Amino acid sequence: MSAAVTVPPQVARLQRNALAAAGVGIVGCAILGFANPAQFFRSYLFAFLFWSNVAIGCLSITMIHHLSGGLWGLVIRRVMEAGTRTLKALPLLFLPVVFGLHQLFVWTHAETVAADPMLRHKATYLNTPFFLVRAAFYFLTWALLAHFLNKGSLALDAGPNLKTERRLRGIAGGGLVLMGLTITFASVDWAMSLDPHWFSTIYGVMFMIGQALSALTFAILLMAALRREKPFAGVVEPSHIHDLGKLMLAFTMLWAYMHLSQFVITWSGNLPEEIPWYIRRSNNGWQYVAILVALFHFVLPFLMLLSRDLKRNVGSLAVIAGLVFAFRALDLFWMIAPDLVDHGHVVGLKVHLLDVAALLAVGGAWLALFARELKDRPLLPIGDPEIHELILEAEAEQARA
């Protein structure tokens, strides 16, 4: 096996550790969920949304790179593509959500819908059969896009092919339009409809940006772990890391802009159908979560990412990426958890052990699948001339040393 296709031992270690974490999480979910089924479904939905967001974000970042080009995307392309190949497992991971629909979504209760004029008006869209059909369409769309992008990328390992490159750009261009539509509707179905009386026109965009940021920070963390191993050693340069840091800064700013825009518009409108969403999230402890997310998801990363030196240091950048990745989970928890209990009422902040167990179960399973997919292909797109040149330069430098 050449250096270009060598699999670092950290990948196998990641797979083993992920399987162990999944086992612990599954046992915890089984024990705690048996005693509290309603809490299990609430915790599982949160975990599913968080880890599926990473996988979907990998697909979006992959298509963005096919359209924009650049070495920043080449060094993480195979990491992103391995993430996209986990999308085929999402329907299986979604099954507990399907079984828990009645526990999660108030619009599945016939008596509640019959007594609520607004829910009756929305029943054409918010009903179980149509919900499942839409979910199947989302999964199929994402899986097909991932399949054709991976197929074309692997074909390029044989060498540059203008026809294949154009086909990939075409898939990416149309695919990003489909991604915008499917992510928007999926976020409405799986998260916003937890409170079917509330609505936001930029909710889907907030999910898109969060998904891209989750995938990007995940890739930076993996690059930091593998940077001294072949085939990345000597190939991944500070300029590549700098580009990833700049992209992370851009998405961090865009995430903050969207959240602030939604809040300012809601606050200035002061409409009774809009403000309850923020009232529930600014009382009984939730306000402290909002402050933590604002500080450690935006303020601190923003200030640190302004430093050019930090963005060129993969170790320092990984610390910030890890912080943002962790607070992506807290941001998602703040967005959906207040609507999972006592629909439409102000509830106090509460973190259940099942929240942690579900994150371990779903996350461990997803990471194990990701690691398996990562081992199946060269970790760098060896057919690309720029990558090939970087590999030759690294091998020559190592030989001189």
Given for the second form:
Amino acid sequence: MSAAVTVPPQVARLQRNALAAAGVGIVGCAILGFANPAQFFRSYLFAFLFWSNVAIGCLSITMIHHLSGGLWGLVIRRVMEAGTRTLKALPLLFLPVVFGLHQLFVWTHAETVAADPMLRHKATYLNTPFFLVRAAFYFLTWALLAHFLNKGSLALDAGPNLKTERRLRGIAGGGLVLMGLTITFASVDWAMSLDPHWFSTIYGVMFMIGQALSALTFAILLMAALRREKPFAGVVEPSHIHDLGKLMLAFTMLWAYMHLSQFVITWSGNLPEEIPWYIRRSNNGWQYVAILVALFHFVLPFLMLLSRDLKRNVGSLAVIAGLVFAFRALDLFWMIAPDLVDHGHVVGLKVHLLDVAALLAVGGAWLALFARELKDRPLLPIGDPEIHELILEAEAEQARA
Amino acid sequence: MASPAPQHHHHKRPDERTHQAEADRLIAPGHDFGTVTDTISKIVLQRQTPKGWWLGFAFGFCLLQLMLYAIGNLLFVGIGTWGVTIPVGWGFDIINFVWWIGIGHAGTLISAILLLLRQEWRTSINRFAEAMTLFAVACAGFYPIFHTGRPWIAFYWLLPYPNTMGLWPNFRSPLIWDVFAVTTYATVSALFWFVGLIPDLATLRDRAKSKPWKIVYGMAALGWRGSARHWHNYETAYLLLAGLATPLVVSVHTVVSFDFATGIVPGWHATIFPPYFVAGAIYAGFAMVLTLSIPLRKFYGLEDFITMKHLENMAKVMMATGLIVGYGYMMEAFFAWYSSNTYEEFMIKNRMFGPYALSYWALILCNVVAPNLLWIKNLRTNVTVLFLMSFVVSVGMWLERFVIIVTSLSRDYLPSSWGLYAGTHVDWAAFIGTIGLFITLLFLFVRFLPAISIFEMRTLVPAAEMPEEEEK
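Return one more block: the form predicted together with its partner chain, after the form predicted on its own shown previously.
Now the full complex is given, and it begins with the chain already shown.
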């Protein structure tokens, strides 16, 4: 059992490298952002949304697994849980967005709102104090859920306990309802309201699916990196990886389904209050981003993931997971960036160096925190009888060798 | 004081554990291959048809006569005999079509998706859930076909084919996608159901006492001998069909939601429609599976096979999909306000406080409020509560389609062309008639085919469990 508490050197290395990346990113942001504060806030919002999506996705997947069960979730449970423990730091990462509210969101401009009857109508919802109260509520909800889930899971390391398991299932059931609501309204607040005239009722679901996919691909990448290390070596079997691959395929398809649904309905209706969203995203270079995202966020991963052999081999699955994880960023960029500049006008595709710097800064900080949290606990839920048995088997195997 | 307490504790724990095991089991203890086969095949092979069966069949058959009346009236008088007119050009026909086709989805989900997810609890309920799918699709198909008014020539308009007039259906219209989606769905569901039946048909052939039945079941069993090679090919075919059926769980109701969402009628044109329609379909479908399985297990004494665990799991799926549906209503209401679009805002106010307000609030009560009772374990493991809840959900889902379709059409952009809608007695006769058709077909199915998969149930008995080493 002692094997499970050891932390592979890769985690410490991840923490070190992440800190270095954060340092480079922060210096880059400071230098470039000083010259162009407006662009800094845009890039920062993008980076914040991308990495917070991973953390929020970890929370959703942890709860889905408490309800569904299955070994696939037990082997990645501690990775997911470490992700959820970063959620308490999210308000801190959100601060630059708060400072940039006026630069980012046109509905914070009193004179623009006064001149626009639609924005006047929405001001009951889209106003700075309520925006901040809502954000605080989301962060509090996520942090509390993460706290109680982690507490219960740690208690289970001492051995199976029906009462704790039942309580965790209860938290997960209610928690997923809360997740549905908080993610939806957070996506409206932080992303949809960049273009305060546009709306789409499927938007929140698109975020939920995207977050789950981010977290899942992140977990697969980590499993691939740690597969030969204790405590994973000999414990994680192809069948667990196979299930993770199937889940990834399912979420990849769901992601495409949500995007396609929104597109078919908006295109078919062709209404002046909706179609501009797509016009902005299919002209001036954005169309190439759209095609790239369609090809590498859906078509290629979908076709590859149909293969059973690929899904059972964590190395090759990780290649696809890495591709999708990277394209999560491009998908998010396509969804929000056209509305970040010169609100309401068609803007050409432009990637600023600050976008990269901000991704590095936020990502480095988040990953360093994640690695620190990961080291805190046994990397596998050792109290679970099935995991315990797998660990014993692996140890016996090693002793024989 | 100190000593009795732990004793009490010790007494309680094993108790609790056996209780837990009892609640979790998928088949009652004491069964072997023989008793499973006997119990299920007996229902079909018994000589004497039970009186209860005749009563139920007669009830369904009487209702079915209403359908004949409705069809006769429609063909003799014309579509004007229905309540649909301008502005509400879609009424009971589409409401009932969507309702029935939605019900079918649970069968496909149980048989295909739960099979791929290796959920063993699907085993005792998949067979009649698939039958339910087929019969529900048959009921659904009735409406669009007869809405054409002259169904014997309808296929000339529905299906694209090169003709001398150079006429094609509008390929941009989801209605033509519907034709393909539903016919594919019906075909694959029928194939899946039949393939699943083959080993059991062979069992019936071997066990039937009378020559004619031996021949009938024998022909249907396609020469099944149960050799290793047969099983190998069979498993592959079944998995492939499950793979084919899986996208159909989503595609059919997605296209059905497009029928509305691609239009620009306020209340129809919402991007959330596809996922929320699919969830609603599964919601209604699981309600219907509960409606059917609860009396089935009671009257045929199948409590050993359809256990509390099955009912509870179905209740959980029902509640989860119900919550998604509730989310859909909430998004509609929130974004109607958030859009600050006059027509969208009016639409939701009209739904809540307009002439059909009663239907709207009844729908919220049935679909959003009531299912939350299932959070409580004692209620979702209570057969009576589940049976009643399944009816509440079925009514709620019917009202949902009524509210979406009728409120939006009756008051759209032009107040000068507003109008109210109600189904005529022919509409009601057709609706109740399809319920009759559904009941009749179900009773015939239970009498002549094994309502629970015999060969799959046999894999659940303890003797079928492979030692762990072999499994690897």
